[in-house]
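Coming up is one lone chain in structure tokens, specifically the form predicted on its own.
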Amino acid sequence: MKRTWKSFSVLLVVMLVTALMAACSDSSGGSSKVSVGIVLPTKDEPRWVQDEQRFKDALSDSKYTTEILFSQGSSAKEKENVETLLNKGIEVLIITPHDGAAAASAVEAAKKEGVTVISYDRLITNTDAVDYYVTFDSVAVGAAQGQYLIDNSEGKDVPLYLYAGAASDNNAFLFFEGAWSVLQPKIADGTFKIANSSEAEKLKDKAELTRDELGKILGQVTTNWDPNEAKNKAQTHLTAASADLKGDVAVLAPNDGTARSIADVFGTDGDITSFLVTGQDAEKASIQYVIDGNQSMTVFKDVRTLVKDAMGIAVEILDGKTPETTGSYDNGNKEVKAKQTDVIVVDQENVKKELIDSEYYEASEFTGL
């Protein structure tokens, strides 16, 4: 009887030690579990590298953890990244899709695991597996770009060169839609004449374009968000342009990276007397271009606010709360609840106020201020 009790006692101690070790293991494993998974499209654009640090900072004082992965312009890598994060037990996925439609399968896998999906800055389309969309008002961005060209152009028959982002990015359509909404009346009344798109020329009398019509124009003037592609297109267009399509011109460039490339091309053409060129993102290099007069404007989207909004929604979800939204967007399958952030036009007149005084950048990072 004593031997049996002693054996039982030893077994009980072993079981307790095993349970204690398992608890310790669970505790340490719990600390490595990721609360919020973030997938960004590429490390090759300054914007997304800056976002990486801002996301890290946003959760630095939180009990929640995050891991950030980059897709490097590949939808296959993007899906692989989502699977990696799902294996780490994420509860919220924040994702900026490389291709809005192709990302659907990746987020559908996340939804099957009960993960809340936040589409960040670019909308994932044609799926019901998106819960929230955190965005700048993309139509307003394009409208601001178009209005700047209107406000700063003089005379009639001003040659208008149109460029757009990637046709795989839903935002590119929204930016162009916004720009067209304000430029079209001025194209129709002869203030501007389209210089580089036969599809846009065909539709110049139409105020509202269908998705298919927008797609046809984008097919001709897309830069794919690639500065080199923008440079090559601009060179091709200027080589083909007749004398009446040069002189003082206006250029709708979709973002800062493409704007600088296009500005470099237009700036070296001896038959271009002056040019206005738009941009967006307030990239450091483009702010210097604005100061130097090589880029006319940029649309400042304060990413600090966008990151804060995205992380705010994520934390509210993790805390079991219902996030507040300010609107919705049709992604082709559902109306996705959205949190929108305002945008600001920046040019030489207000660059110091908006970007230096607001501590977005430091004055020491620029010359000529």
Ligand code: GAL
Contents of the next structure:
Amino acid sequence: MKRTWKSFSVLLVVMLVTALMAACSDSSGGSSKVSVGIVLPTKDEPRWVQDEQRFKDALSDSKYTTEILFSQGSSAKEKENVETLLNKGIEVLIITPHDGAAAASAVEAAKKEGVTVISYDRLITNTDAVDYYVTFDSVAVGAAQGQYLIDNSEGKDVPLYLYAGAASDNNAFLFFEGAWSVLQPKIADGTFKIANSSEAEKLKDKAELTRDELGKILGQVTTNWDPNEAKNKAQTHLTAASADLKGDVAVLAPNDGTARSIADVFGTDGDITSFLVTGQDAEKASIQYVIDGNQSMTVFKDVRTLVKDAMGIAVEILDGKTPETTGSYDNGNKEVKAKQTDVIVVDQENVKKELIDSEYYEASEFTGL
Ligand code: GAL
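And the form predicted together with the ligand, for comparison with the form predicted on its own?
Expanding to the full complex; the earlier chain stays at the top.
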């Protein structure tokens, strides 16, 4: 009797679980509609995890449904993500491409379905299937990094180590272009001497570089946005550097992830007396580095604003209105209507004001503030 009762209750549990699973798959299955699809490039860089969190914060009280997918550094996965979202009936796609040119086919597929495409932070290039672009002022990011090195170095002939982002990312060109615009005159007048790029050395008298010329420099000093690649390159460069390229040096590092690994390498070389190193993104780990004096600066890009702009455009579209923009970017195929946000330079002096007092981060997340 006891045994029968036991098997009956097991059966009951199995039936309940099966019913529950069927109910769950109903609500998340093909029939549920998503209005706005969001595709971000990778969870491996804290920058994009930050964006995901800011999207979630902003969307908690939205009347429209959204879904966020990550492409994990793969254009194939990115295309698959877009298709998944198209199957869920999205009307607007917000996308940061892993590779700006390769993403064209994914957004062309979206366009065919009548979806409005918003390029988020990184521009998708060489296609007319992009409707809007929300971005920070990326040329200003690079210029701020370069200017920081100029304002904080002393003397002449300061060895200058150059690093850049991934050549598949249009922003990497804009950052370097901005940095070059201020650094080149200072290389020409002998304030800095280039330490690690023969291509940059060849072009040192040219104030404005073509995309091809920028591509040549990037080809030598790219980090691919990968802290490990940055670390390996920095090690190779310091091993090859002669004594006159050591001492007090300046380092243009394109973002925080690469800045920290480059700083770790420069910090352990006995012949480097001091180094300035730039960054960008205000990642938590780099804020701690800035507080501790291990990274000189970062460029704070307030992702809350970018999320607000992207969702603002998406909601206007869904409501049948025409979004307002503030300018445009040439993506090689068309002028894409754009909304641009300013950036803020952060160093030890203003880190508390800009990141804690502005409630971007909490003081308890850091030590030694
Ligand atoms: C850029 C982005 C930066 C940085 C970098 C690495 O496109 O604008 O903020 O995070 O990618 O992912």
